[in-house]
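Quick heads-up: it's one chain on its own, the form predicted on its own, in structure tokens.
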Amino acid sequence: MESWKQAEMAFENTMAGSYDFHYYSSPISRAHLREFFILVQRYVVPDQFVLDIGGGTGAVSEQLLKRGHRRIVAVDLSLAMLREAKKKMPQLATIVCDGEHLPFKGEAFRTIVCSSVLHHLPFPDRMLGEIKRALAPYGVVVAQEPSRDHYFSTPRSAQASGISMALMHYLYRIERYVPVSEPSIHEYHRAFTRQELVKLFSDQFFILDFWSRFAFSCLFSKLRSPRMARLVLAMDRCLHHNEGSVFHIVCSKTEVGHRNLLKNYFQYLDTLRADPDQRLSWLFLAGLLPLIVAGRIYELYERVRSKSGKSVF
């Protein structure tokens, strides 16, 4: 085994049983899991099988679970990761293994969920070769990683930052909170820039949507007053427009999704423009548009019957 990965599954196996503890536990780290959930549980499809890569102590599979989806296989390079999930949800299938060598048939899954995962890597993009082979030709990956164009790292925003930082400490001090140490991170461990991960996904995938989330209540992951949180995590709305730090990432294997038909749609309308010598119906042109409209008014019907258990697929 390559000394990476006995780097990583050390630091797996010490920090197994205080994981939830140290990343799920205050509001505001559940707050920015549910918000990933909700991505998650838009392209998850009712009844097919969900693969969990890199699953660790299940928090992206239990909140499946609890949902009423059955199907979810959690993997994971730490058997140690593994057993906490275990203990929480016995019903869940769980296997060791290694993201670069998944024990499964090619296109065995319509979701893969990919957490947290890649910045763990020295070659993501072996993971992401792995995880195409996987993954069905109409299916999606769901995935988050840290982000180091973070807003408050930029000169511009120093002051705001500083501001912010000493808030931070300001608030943390009223609630005496001590830092609880953790385990040293293997030097592969590491954040992305918005162009390094826009380029590991298109050059494997067609990606769907890729945002930034999370600029300021990061700063506030420790914090345990409740009505503190709901104010820090109000604050990043007004800053949804400036990079966070976290990356949320929807990609396929093919290129899916109303947003993309439709900016392909006018596209096409201003290469017909251009290009006076291409010759297209009008009624054609016409009636694409209420079709592409219909498609998504048939996405969310759909949505909203797999919700009730009647869906079709």
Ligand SMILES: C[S@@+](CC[C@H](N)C(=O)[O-])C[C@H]1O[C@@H](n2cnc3c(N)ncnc32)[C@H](O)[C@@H]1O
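From a predicted model like this one, the values you see are computed outputs, not experimental measurements. Between two forms, the rigid core is defined as the largest C-alpha subset superposing within 1.5 Å. Numbering follows the first chain given and starts at 1. Compared with the form predicted together with the named molecule:
After superposition on the rigid core, the Cα of A10 moves by less than 2 Å between these two forms. Core-superposed comparison between these two forms: CA of I38 displaced by less than 2 Å. Taking the rigid core as fixed, one finds a CA shift for H22 smaller than 2 Å between these two forms.
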Contents of the next structure:
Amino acid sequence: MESWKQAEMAFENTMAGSYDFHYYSSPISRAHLREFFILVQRYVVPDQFVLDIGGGTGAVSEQLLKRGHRRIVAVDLSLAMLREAKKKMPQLATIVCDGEHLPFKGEAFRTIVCSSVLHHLPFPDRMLGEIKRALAPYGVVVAQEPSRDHYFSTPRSAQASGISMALMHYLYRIERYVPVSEPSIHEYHRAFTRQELVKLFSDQFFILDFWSRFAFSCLFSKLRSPRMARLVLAMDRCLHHNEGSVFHIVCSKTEVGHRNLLKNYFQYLDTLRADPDQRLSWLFLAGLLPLIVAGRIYELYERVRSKSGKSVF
Ligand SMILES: C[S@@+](CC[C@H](N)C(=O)[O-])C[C@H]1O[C@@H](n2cnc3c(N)ncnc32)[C@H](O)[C@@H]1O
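Target state, the form predicted together with the named molecule; input state, the form predicted on its own:
Starting with the chain above, the whole complex follows.
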């Protein structure tokens, strides 16, 4: 096994016992998980298998199980992380394996969740290649990864960033929380720029949605007070045009967006003009266009209904 994988495994094995406490015990980190889960849930098909790749302690799998989805498989390089998942969910199917070599036949999963895994890998394209192989033809990958282009890291936001950081320290002091810097894992652990991530996914998939989230609340992920957390989370809306701390990505092997439908529709009209022998009712063709438009309105309605936020791609 490559040395970085050994380092990764050793790190995750050490972290496993305290992972949920560090990353999912505060109201803001739970709210971030909820936002991601709302997105995941939109793409889970009842009775179809879901793969949670690099599933760790099972944060996403747990939400799916709670809502009655039974066909979930969590895989991870770290036995200790999966043991923590098993403690919470004895019924969860788990496999210790390398996500670059999945022990499944091709096209086995309708939905693959990849939450905060790729930024641990020196060659994330390899895992994405494996994900593509395991994904069903009309399946969907839902992923999240940390962003390096965070709004507060830009020079033009230096002042806003300064005030926000001071506020963070002020609130942490009230709660007697002392920020600790995380131990480093290995040299490949890093956040992505938007361009890097778009390229990484679009080299192998069609990107259906690409959102940037949590521009403000990311600073306060350790805050304990639920009331203060609600106020902080509301502030994310004020910065929603700016780059956040996390990217949410939805993509598929097959291009199924409304833009593609429209493109195909007009291409087909051209073909028909060139080939008058094709007998097709004009009524049918005239009906297809409003149906595609109605489909788009339906999609937007579902998006608002599921509170999954605004697309900024
Ligand atoms: C930051 S944790 C994310 C855990 C979980 N998905 C979540 O969102 O809470 C990254 C996980 O990826 C796993 N991982 C890293 N490299 C992997 C690989 N090559 N194959 C499978 N899992 C891997 C680690 O063991 C770790 O559990």
